[in-house]
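So this first bit is one chain, no partners, the form predicted on its own, shown in C-alpha cells.
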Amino acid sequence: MEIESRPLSDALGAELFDVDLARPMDETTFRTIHGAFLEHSLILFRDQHITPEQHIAFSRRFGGLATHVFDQFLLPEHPEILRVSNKREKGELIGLADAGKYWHSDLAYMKRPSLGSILHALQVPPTGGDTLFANMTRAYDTLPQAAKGRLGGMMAVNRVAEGRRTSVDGRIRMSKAQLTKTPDVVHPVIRTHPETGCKSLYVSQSHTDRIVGMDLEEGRALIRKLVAHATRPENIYTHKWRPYDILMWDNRCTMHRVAPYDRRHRRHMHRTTIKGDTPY
C-alpha cells in the first residue's frame, strides 16, 4: 500500500495519510509504517477513532507492551493502557495529570526502557498542552568531535523523577511496591539505536540523576549542558494536538515534554508503551 506522508518539521516527524488504524492492517502496510517510524522517529495519524482493543492491537505489532508502574492510572480491564488525564471521578484523578512536565524519555528509569510510545488524544484543551519533541540523534550528531570522544563510554544513573518519589510536603507519591519496582539503573550517555545503528544522546532532565565516576555537581552540570544542547529550537518539533490524533514516537532517539495549559480544561489521552531493549 502506498502511504502518502509529509514532514512535520525540519527536526523530526512525519504525518502519514490515508491510514485507518481501526481497520485490519496487512503486513505490507505495517512494514511501510514501521519504516516511516524508523526514518522520522515520530509519526502522526489524524482523526483516528479507535477502541482500546484496536489501540493495543496496533501497538503490539511493534513488540510486547509494558504495564506502567503507576498502576492506579491504568485503564480498567486494559492494563496495557495508561491514562494521561486530568479527568476526575468521585473527586480523584483517573490519570497521570502532570505527565511529562520536564524533558524525558519514557521509562528511562527501567533496566529495559521503552522502545516507543503511542498516544491517542481523546480530549484536548483549546490552547496549550502541546507536546515538544527533541531529536536526540541530531543532538549527538551536532556535538563537537571532542565531546563525542569524551562522552563515549560514559555511563549515567537514571531514576524515577524525584517529584514522583516524594511530594513537596513529604508524602510518598509512589507506593513502596512501586518504588521497589523502580530501582536506580545505569545506562550509557550515548546509546546506539538497535535497528538503525545511529547514535543518540541518552540523558534527560527528569530521569538522568548523575554521571558514574564523576563528582555529583560536576556530573549534574554536564547533564544540564547536554539537555540544553539537545533542546535548542532547531532540534524541536512542537505538536499541537487535535482530538483523535495518534502520535507514536521512538524513545530510543527522542525525548519530550508537555507545555503548560489551563487545568480548568480537559486533557484526556490513552497511551501504550512498547517494551524495548537494554541500551548499549
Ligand code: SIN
Second form
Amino acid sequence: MEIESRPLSDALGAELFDVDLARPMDETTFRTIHGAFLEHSLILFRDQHITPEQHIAFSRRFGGLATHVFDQFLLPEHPEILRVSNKREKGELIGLADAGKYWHSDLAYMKRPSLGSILHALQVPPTGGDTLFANMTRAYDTLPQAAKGRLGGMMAVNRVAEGRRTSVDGRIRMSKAQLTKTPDVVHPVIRTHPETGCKSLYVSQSHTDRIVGMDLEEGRALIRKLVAHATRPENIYTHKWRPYDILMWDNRCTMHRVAPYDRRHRRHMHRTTIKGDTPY
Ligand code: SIN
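Give me the form predicted in complex with the named molecule now, not the form predicted on its own.
Shown next: the complete complex, the earlier chain at its head.
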C-alpha cells in the first residue's frame, strides 16, 4: 500500500498524508507506516482528532507502552499517557510542563530506554514551543573516521538529569521514591539500531553524565563536543506545532528538545512512550 509523503527537512522526518488514526488500521497500512518510521526516524500526521484510547491503540502496534516514572502527570484512567502540559487544576500542574528543556532521547536513563514516542498536540502556543529533532545516525556518519574508531566500544553513564534531582535550574523534581526507581545505567556511546542495523551516536545533554574509565571533566568535555556535533543546524528539523498534530520519533536514533515559549500560553500534549531494548 502507498501512502503519500513529503520530507520535513534535509536532516530527517516525513509527513504522511491521508491517514486517519481514529480508524481501525489494517496490517498493510501499519507496515507502510512502520517502514516510513524506520526510514525517516520521525513521522508527522496532521489533523488527528483521536481519543486517548485510539492514541494508545495505535502506539501499541509498535510495542508495549511504558508507564512514566513521573506518575503524578499520567492521564487518570490511562496511565500509558504522560501529560506534557503547563495546564493547572486547583493550582497544581497536571503535566510535565518542562519536558524536553535540554537535548535528550526519552528514557535514556533506564536500562531499556524507549523505542519511540508518540506526541499528540491538543493546545499549542501561538509562537515558540517548537520541538527540535537531531538525526543521531547522521551525527555518527559525519564523525571523522578516527573518532568513530575511538568511540566504538566506549560506554557512558546515563542518569536522570541533574535538574530533576536538585531543581538546580528550577525544573520539576523527581521524588525520592521516583529516583529510587531510576538508578544510573551504562549505555554504549555508539549504538546499533536493532531494526535497521545503522549506527547512531547515543549521548545527550540531559542524561549522559560521564564516560566510563575516563577522567570526569575530560569525559564531560567529550560529551559536550559530541552533542555540539550532533546539533549542528544541518542536522536538525524544527517542528512548528499545529493543534492535532501527531509526531512519532525514534528514540534509538534521534534526540530532541523543546524551544522556549511564553508560559502565559497553554501548551498541552499527550505522549505515549514505547518500550525498547537494551542498547548495544
Ligand atoms: C518530550 O517528550 O521530551 C517533550 C517534547 C515536547 O514537548 O515537544
